[in-house]
Amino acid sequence: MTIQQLPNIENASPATKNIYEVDTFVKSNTAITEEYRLLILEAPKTILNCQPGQFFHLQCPVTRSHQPYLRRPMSIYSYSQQDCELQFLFKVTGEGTQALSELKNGDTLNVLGPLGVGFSIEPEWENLLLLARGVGLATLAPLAQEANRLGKKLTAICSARSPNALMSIDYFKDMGADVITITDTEGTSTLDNMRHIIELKISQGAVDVMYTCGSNRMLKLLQEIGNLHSLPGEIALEQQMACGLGMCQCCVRSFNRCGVITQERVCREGPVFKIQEAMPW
């Protein structure tokens, strides 16, 4: 298994300096549910020094079905030094996914990552709350493990669109969370149960933080509850990503600091950015 490591970037961020491109081995590769795949990848301990919700970028295999053409971002759902694990949970939706889905034991993937700013855990916080929906999920996995370890207190409110369609409801009880599951066809998603059940946990001071991924209401809801109860919270966005090192700009968004707009790279300077600071789109 070669490792290569990629020279250091120029006024990197902590978290990008050490960048690995490796061939990983696929241990499996199997449905979660009719639209979501596990992959689990056996790779090298020296590039699983990771951080809860950074990203690989994976360069899908290009066979006689499928052809993709650039590498594809994927959040970490979970890392092992000890078991040498890198697993993504991923829904198949194109041409890239495809084709990962159709990776059989044995075969070689390549990785290049990690990559980005994760998420963080101030000491001072003690109980953390995780509201997270689909394949959101995913990137908030690793860091309930991480809240695990440290012996935090954790929420995992897990929304779908049926109760088939929730997913890592036991990967968040093992690590010890307090989970809520709300789903469309039961009428519990709607953001008005959501900030009920949210505010109760406020009052119950079962929340010092509050963590999301990817949705614009659920951006805008965590928002609107962060200033009325001056928590802080943190978001990882999605975006399309050409090169993942900053390179390419094709992942620049707008960003709201003390009310002057910067613009950012969300491969770089994120995935994970403060809530407040996101703008919803």
Ligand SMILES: Cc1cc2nc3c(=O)[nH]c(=O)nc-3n(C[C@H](O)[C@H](O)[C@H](O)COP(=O)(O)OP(=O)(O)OC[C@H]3O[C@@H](n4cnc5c(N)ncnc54)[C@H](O)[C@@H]3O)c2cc1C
Contents of the next structure:
Amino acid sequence: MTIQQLPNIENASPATKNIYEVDTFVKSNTAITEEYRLLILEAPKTILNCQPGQFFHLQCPVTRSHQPYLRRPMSIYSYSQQDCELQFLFKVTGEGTQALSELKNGDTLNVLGPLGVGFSIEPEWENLLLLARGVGLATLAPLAQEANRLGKKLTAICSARSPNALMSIDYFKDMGADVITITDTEGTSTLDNMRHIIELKISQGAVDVMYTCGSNRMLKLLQEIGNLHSLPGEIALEQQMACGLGMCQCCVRSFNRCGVITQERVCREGPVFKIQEAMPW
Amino acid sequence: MVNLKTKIGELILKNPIMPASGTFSEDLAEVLDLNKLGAHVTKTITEEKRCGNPSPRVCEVSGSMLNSIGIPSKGIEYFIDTVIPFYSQYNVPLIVSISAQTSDGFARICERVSVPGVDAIEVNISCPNIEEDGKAFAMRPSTTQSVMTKLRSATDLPLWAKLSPNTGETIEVAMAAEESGADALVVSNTMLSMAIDIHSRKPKLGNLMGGLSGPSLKPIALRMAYQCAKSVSIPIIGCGGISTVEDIIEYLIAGATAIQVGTATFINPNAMVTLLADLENFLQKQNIQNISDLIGSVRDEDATDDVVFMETAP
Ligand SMILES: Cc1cc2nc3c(=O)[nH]c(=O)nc-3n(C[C@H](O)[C@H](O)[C@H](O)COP(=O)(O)OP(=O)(O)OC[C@H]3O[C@@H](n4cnc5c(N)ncnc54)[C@H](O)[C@@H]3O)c2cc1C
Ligand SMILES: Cc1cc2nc3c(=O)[nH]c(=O)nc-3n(C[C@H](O)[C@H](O)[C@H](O)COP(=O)(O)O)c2cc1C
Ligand code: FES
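For the form predicted together with the named molecule instead of the form predicted alone, what are the coordinates?
Following is the full complex, with the preceding chain placed first.
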């Protein structure tokens, strides 16, 4: 099977909005921790008009040992129109991400995006709290960048298995965040401790809105805290995808919209949703 | 200039490339110019609102995929009020795919979607028939006949029957559809399949089983398209595993008049437009002025007389 690739942006689709299918070039692909890698791509400026929380759908390369077929969704870790740069922070898990980990400098990678609805930062939200673990860091990183650009105050609670597995701490510090690290090995990442830390921040008036990613545990915790203090929040969710564009209905999840359970497409209505509407799974 | 114009019964398409039901929606307009397509085919709709199947709804199998999306549907009112007007802005025939669990249900929805703006109805008879042991209508000639007969009297629009590979009676089903008034056959839907995660020992789909689509389906759907083209005189629309221009040419030679592209759009959202350009180039290079010169041009005359249309391998 030959897969048609578009060599450059001129041949890319004339999108009516700003979704492009285009080849990018690998600038670097390096291991960050044992499990995570940072992929830096050279991408056309046009496709880098992104929102934090949006994602790209990557056509992982077919190699001798890996034959991924469908595209793989990946949050934008960083984007810069000035540098024509697009970055992903990914965990090596299966066929697709293993194939990604084999990409060498100068290789091409076909990407589709930017896709989905990202995070919002309302003007009246001055104090932002981020709660992130694992790949969630990748998704929340550009939000920190945007918050910094808007001059918002930021608290980032970064969770990991062990201190060695913590990532992007310096990145969040550079964005002016007050960074709090919690880990399993130190026993600081328990629900009770997270609740304690967040409640403390709230009592100091340092939280107008809370953002998180992926995990069921964190969703439930932030729903409870949000309810208690009437605080808004947003969560970026994951679901398996095929098309990434809203056509196939593969990526739906259930949401509670004012008491009515609705099915929404994570790729289209999401991946970012209101914390109070998301349903634990 | 090659002529890509294609006729499906009375309906004229500017080219033979259209999307397969369920792999296309209004959303694709953000990636490509929908005016370039030969027709627009909507996701199957049902009269009532439905939720669809549990997650995971797709998984991949070596170079292809399985899906058990089911037919989540916002219902017919939403479709008529929102979806049909959306497609009316394009100068491209609109084909509406319908489904129901009974023949009468089929007839009802068929009547309700026979409205201005709709150019043909694709009948997804690969869904279970709850009046007969839950087997899909398209598995047997008798159930195909009964549902198509009811539909024929429910609408004046062209009816395209979409066949299923999950039958041992492809030819009989095709003939039953033709006899009861189908104007074309879409060949075919996905093939019932399964995949299991060997570590968790769990089926990879929430619905346990699902439909195979993508390149692995092509030889099966191509065989069916050939069998159908040989046994009926209504046009065949080839569907299954098309991702290259060579795939399209193969279907045309087998006897298809037009083709549908499904899963390939998930890998390359521009696939249909790319294929259209590739098709023009291919025909130009081969000096073929008219695609009708290719249709059904398969050179099977040398086959011996005792070749049987076997439904199973020899
Ligand atoms: C919107 C979104 C953003 C994401 N952002 C990141 C990110 O920034 N960094 C990162 O490391 N991972 C991210 N993920 C998860 C990432 O898509 C999966 O880890 C990846 O698809 C796994 O593919 P694989 O072939 O290596 O694994 P396999 O397990 O072999 O994958 C098999 C199939 O399941 C799907 N799948 C497996 N895990 C997931 C998952 N968690 N979510 C969705 N589909 C999955 C794959 O796409 C593939 O179709 C994101 C997922 C979504 C939906
Ligand atoms: C995600 C998905 C959803 C589908 N939904 C429908 C549907 O609603 N109705 C239908 O008739 N066929 C449906 N199909 C089948 C396709 O229309 C097509 O027949 C099949 O995928 C084979 O073509 P392909 O190999 O080019 O994908 C679906 C296929 C996929 C992959
Ligand atoms: S992945 Fe196809 S609708 Fe979301």
